[in-house]
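A single chain, nothing else alongside it, follows as structure tokens in the form predicted alone.
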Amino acid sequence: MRLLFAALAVGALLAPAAPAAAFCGFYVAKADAKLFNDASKVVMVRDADRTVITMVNDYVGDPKDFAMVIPTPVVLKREQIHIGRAADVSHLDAYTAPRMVEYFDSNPCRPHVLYDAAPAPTTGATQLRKEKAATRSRGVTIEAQYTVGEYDILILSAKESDGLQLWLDENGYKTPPAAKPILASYIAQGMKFFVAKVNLEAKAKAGGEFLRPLQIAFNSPKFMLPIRLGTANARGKQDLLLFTLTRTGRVETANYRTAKIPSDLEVPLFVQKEFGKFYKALFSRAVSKESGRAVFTEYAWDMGWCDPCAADPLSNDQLRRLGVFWVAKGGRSRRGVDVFVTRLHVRYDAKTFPEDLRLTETGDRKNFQGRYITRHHYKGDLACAAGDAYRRRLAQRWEREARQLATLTGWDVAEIRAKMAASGQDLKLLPKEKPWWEQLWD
């Protein structure tokens, strides 16, 4: 059996609003979790020291080989244990992903009103298996087994990382060499280990071709994601995207630096139609520039509204389902509903993130997404003073959009004008001035 560390890392080691102006456009394109290869996606709900953990599966292969083992702070009991829904996740992958957005020029020889932005509302158990003994005599102790859904979870405690990992590998679990510190280290912090497989017979009556989401609800005071584990049989980076439901705003990591991703750029029309690819470009051009060694907040808002919406806010009984237990039954998320959702993004591997993500709340309500921004250029007749203005600056915002993009991304300049070019963003293409005489009479 190939264990799968939980790349998502769950069961975390458990360890007044200021006005904004809005963004308005026309939202045309998103990057959800689709864009990167093997990306996690966990849910934390954050209330004092009550914490719900939503785990998403993206396993593809055979349910026999799938495993999963995951440091928590205490011995959950079954009623903490649930089955979620993915689609729930995937809503709020989408209504948190970064997103463009358009904008159209207006006519330059016409004149028009200037509006200011208007401002954002404040606002199973089975039996326990005949190898018991065999258990205990490598220091691992069985606290709790139940069958939930189409998964057999055991509840493990342990004295030492060897007898952890001859016990697991002797059960099935093939743990790489370098898990062995690793499990030493959670140990020594007096965790659990949650440790779940698939329950062939279960899998099979659920139907459905992939697995659904774990659940785990607890209290603890710590506030932390353990991803070390993630790291032990990884092929290479990873991306986790962890989004956290909390009442008091903004979550960002304690012990790394959370950055905001670049954002309310202007680029080039093109990139419309190439906007995964260039997303993905920025995103990596990033994690560059800063050594790979940041966590990255892609969305932070209050829950129950968008602007622009790449996804519709989410139900009141989707977010109860995700583990918001102070928001209502029924009904839609409006304005001032008491939910803070932050969208942090993370690519890491055992070098550049040695340490678990140790998360912290904030006070900061302040809106912020991930958005970038095309402009369609005015193309009716611009015989006017204004209109000769118009063509001039065009020229140096059209070169700046280039140059922007070309930093954002590493994108050559020379290819990325090409392209501008042939998209339409080109002077020669814009309507022919008309004489001055024919200005006169028109």
Given for the second form:
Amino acid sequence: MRLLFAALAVGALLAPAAPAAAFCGFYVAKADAKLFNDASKVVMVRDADRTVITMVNDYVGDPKDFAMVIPTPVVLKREQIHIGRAADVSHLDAYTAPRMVEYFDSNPCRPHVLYDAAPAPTTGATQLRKEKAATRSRGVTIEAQYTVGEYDILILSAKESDGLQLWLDENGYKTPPAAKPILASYIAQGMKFFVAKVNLEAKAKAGGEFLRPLQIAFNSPKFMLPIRLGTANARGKQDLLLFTLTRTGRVETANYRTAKIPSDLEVPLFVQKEFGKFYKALFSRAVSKESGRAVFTEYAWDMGWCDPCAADPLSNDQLRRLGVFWVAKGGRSRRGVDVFVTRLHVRYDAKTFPEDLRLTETGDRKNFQGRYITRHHYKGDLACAAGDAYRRRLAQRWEREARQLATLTGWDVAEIRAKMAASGQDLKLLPKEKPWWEQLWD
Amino acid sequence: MTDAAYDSPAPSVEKTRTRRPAGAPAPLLAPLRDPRYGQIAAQALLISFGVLALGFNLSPLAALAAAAGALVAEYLGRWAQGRAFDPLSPLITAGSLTLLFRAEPLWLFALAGLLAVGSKFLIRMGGRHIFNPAALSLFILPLTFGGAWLSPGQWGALGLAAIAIAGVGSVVAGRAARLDTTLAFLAAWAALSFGRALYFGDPMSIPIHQLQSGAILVFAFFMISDPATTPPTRAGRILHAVAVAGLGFWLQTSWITNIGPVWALIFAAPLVGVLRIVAQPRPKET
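Could you present the same protein in the form predicted in complex with its partner chain, rather than the form predicted alone shown above?
Everything in the complex follows now, all chains and molecules, and the chain you saw is the first one.
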């Protein structure tokens, strides 16, 4: 039996804007899509009505059970379908991920980098099974049929959802009941369907562990991402990371509120060690603050540079492979490259996101990133004249960090204080104050 | 005769346009009972709410730039017409712009204000302006400058924001005697949204979500309700509102624009101008 894994939609992270000015911290950790279960990643390249979509599915399971149905605005030709490299998308994910930086009170320019090693991608390995295309007419027209890489691809158009659903059922796809009205709606809107399943023979030949991303390129005035079928799987809330690569500026949703993830906030030192946990809690809290109905910007930046860099900017070749047709081949992106990247993170279900995402490109080129700051206190002798004042400032700062972290994540503030003390952020651990008269006769 | 946008206190907007006798002192500000004060206050509240509570991507300087552009155009236009300067109408136009318009270099806000109010004096038919000033800038600038855009989704479906806009806006529009336009537009827009969902078999959560759009409410309460560019009779206004809703809905669902009603208002304006001339003889000039 096959699973109809019908979704473009996955969880996404948006980048909060951090002013690059005055940055002098060190990048220590990032929170990329691997943190979020069920997070799909979609890269969308858009200029005028030219669109290239790269879909990385998070499918985990037997490849023969894999199938994906995606509504598309147009009938796609063989040449419009391509297999991309998951590594390019992972790189883009890493480049745009929310990040942690650290400063040192005494010598802020001494590098001290704790780089969280990124775990290997966990995309499920798959095998493939070849399927005969059913030819029975159910009011379903097979507009085209291709084998691209390890995928068998059918382009369908249908007159009514009953026929399409029957056809899918008869051809071994198990469609969730909730998908039917959604299919009907897309049919009424004249959308076509792109059905991909794994060709097991081709998959065996191609080798490799996991399913590679599918890419489609087309012209359409519809700058949108269909997410409704993704809600039919009834897996609860899902996370979608949408990366857009455009020329003009930041992308936002026109039919949902786009909010910036809280950013540029100082948090206690121990958060360095549990940055993933921290960011997940922060994101969940941000989602509920918006009643689950907002899309979050986690990153918006000119592709030419970064500060701090969670990963290098993508090379021109990588960008071209992702569909950025307007950059020249070869070379590395330089400052001023004509590509603006936006990372949007959506956590959605049918209730909070009833409609597909309608996107709009803005003229906003202000850089923004999800950035969280840790500060190491000075650990040397505090017996100088300013030592007492520093000690008092430190007490205030640590208390502020504790409260801020509690607000951001919903964690218990007493527990936070205990963890801070355990990680050295404790006034008792500072060098003892000398009696004032000792300093008097120095 | 004067041009129209909220130039005089409602409900006598249509009939009491008179020139001030030569030599009479011209007070800079209209009397406090003028409903335009309420409108300006409502817009200021909404803008503040957006910036402070919703984190709008909007600097206070942008609002000032839009207001400055509008005031300058109003001043110059009035001066050319030999009439006294009145800052209220251009401020309302600047407020509407600030609610919906976004641009990256700040001067685009000033240009938006200048173009909006300038069009009142430059594009005229039968002695009055034909385009809703703010809508004209919202239509033209994003098509012309990459750095100018509209953010219709900014308000989100925040129920509170919607209620705030609707509540504050309705009072204001009511005093401006143009609530009929607003309600007719909203009713038509709602009917189209629900009708489309029924036709496509979509869940009602979709039209309900669509109706919680802050941009639609801002348009309904602050733009289409402008007495200057809507038909003078109630039947005409309702017909106009329904037509704008229909055309706007089509433009939006056909992916031609994300802000269909604004475009529809612009496209319908010349027709309204012609109908005004045909349906209502111009009042005598003094």
